[in-house]
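Only one chain is given next, in structure tokens, and it is the form predicted alone.
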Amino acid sequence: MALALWKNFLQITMKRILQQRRLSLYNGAHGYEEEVIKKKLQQFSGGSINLSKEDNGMAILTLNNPKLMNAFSGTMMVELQERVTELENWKDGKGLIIHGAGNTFCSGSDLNVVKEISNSQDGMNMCMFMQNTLTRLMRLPLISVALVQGKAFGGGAELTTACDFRLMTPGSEIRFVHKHMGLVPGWGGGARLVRIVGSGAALQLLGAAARVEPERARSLGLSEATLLSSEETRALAEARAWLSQYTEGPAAVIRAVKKVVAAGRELPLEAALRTEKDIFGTVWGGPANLQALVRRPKHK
């Protein structure tokens, strides 16, 4: 009887935190169109978001349009967000790894695509868009890093502020290049930069479209480590290793270590302890935690 409580407490609590994550920023009521905006994207064609994931719980993503240094083509954004899905989905995840193919990240938006879609709804809709695929892809319950090879550029250096952590290789860099545009960042990276590095140097980074080198961007925050190899087959590999620091256990109790970070980050104080004593809930009594009661029966 007991353990059937716990089951039934354990699917409410987890389909309501599930709702919680998926919750669009943007609406119909913010005058955001979606379907109109996906199928717009659709018309501009050109490389894909590739993902796999290993029985281990960690995932690799990787954008995969290097004759244009990754740039986003139209359909590469509605193929993010169907990943992003798959990802919410994937009970087993621990891990993910986003890259990009032929030793560099992502250069941002395809040109074609933002002009053509230069009016002022288009742009909005695309804005609104990606902020919710971003937003989602930071709320999964997988400890995500952005390895950084090459170029991390405009939408590209975005994307990296998605990821819990980034990695860079040598030689690598991160620029908020939007000024250079007339524009400012449009896809969440201005607003989730000044939580990783600080109000002041974010204003910096953005103000002067700086160019983030491996050792500045260590020493702002903005990157955890320098790896030791800029070839990409090697680099994947030390990044794996790094990340598997974080990812070894429990698949149940690493999600719910990113939760509770999660919603922390995310939610006022109040709103946050009530969501860690829902999560607490869910392993509480579960197999790793009566596993562990077992194997350590005594305070050492």
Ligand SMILES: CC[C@@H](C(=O)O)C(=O)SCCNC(=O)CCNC(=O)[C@H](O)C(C)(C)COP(=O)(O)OP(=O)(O)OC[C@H]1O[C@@H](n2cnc3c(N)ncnc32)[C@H](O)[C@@H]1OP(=O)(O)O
Given for the second form:
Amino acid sequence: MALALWKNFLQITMKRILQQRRLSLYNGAHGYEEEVIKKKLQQFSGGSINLSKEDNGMAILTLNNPKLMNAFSGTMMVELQERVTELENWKDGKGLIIHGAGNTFCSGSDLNVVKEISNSQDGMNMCMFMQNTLTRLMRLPLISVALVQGKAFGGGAELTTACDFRLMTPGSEIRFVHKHMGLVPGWGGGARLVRIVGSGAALQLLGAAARVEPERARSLGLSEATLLSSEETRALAEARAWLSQYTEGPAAVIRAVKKVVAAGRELPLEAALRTEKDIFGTVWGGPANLQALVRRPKHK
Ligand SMILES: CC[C@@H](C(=O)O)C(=O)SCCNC(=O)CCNC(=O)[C@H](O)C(C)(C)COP(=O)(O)OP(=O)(O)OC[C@H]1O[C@@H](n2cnc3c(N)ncnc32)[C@H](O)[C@@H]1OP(=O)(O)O
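Output block for the form predicted in complex with this ligand, input the form predicted alone:
The next block holds the full complex; its first chain is the one shown before.
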């Protein structure tokens, strides 16, 4: 009995490790040294990444370092990875809102950390670490929204692009300031931005480190909507209401919807079609499908 339990535990752990590797971009074959960079990042503490999972299938992820405009300390980068793992293992999840504490989104990497890891090896490892985490975040089977209040700068702007949608509060701003830091995006925000707004607009935003206010973000398709309130609690309530239009219903179906779109977004057509077939197989004849056949709803 104990042996069987142990074997089961090992199997589940192996499955999780393999799943994480499949969803990530970089491993040892790319010269990526995860344990080395994690150990390094752990040396730079401050702030936290808080996750609250609710019974309605919505989760709220809070970037919490308000003294530094929610800049990412080293420990926050590691905590973000842990929270993403937690969300990957949350089978009842349907939606995710990412926001910042103190009514501002995130001012990117903590510049004190950036200075300490400005050598090439640490920089490359940090870049691969954050790309792995944000790629896994983007691929979560949850419909995700970045609620941009205040400022989303540098890595903060990049993080917004790993979400399915962005909502902005009046007076808020997204800004890829990298050029002014002598950099380009390194957390995958450049590649994702091109897919969201197109290469011309992405070149304008990155090339001029341009301020993107809610109206311009809307016209570029970078933001879905400008919320009415810029007050923290009310803005979060508005974001919840906005997201709930997509998260109403059974988790299995909503998660399948996101998986189909994620495959279409990332894969070549034939691979996306095959993936869609496999996902279709998980809902066809499932409880929600059978109940709908009994109800025979009219879609007026
Ligand atoms: C690869 C690195 C790249 C990436 O990951 O993609 C990066 O992200 S690099 C970082 C890019 N971000 C920045 O350069 C932001 C720099 N900060 C600012 O421009 C301004 O602080 C602000 C974000 C526009 C806010 O301005 P304001 O409202 O006037 O507040 P303060 O400037 O007074 O900020 C309060 C406090 O917070 C500190 N702060 C802000 N951002 C950072 C940061 N990224 N790292 C470290 N500290 C940050 C700021 O210095 C203030 O602290 P005190 O000076 O001690 O008061």
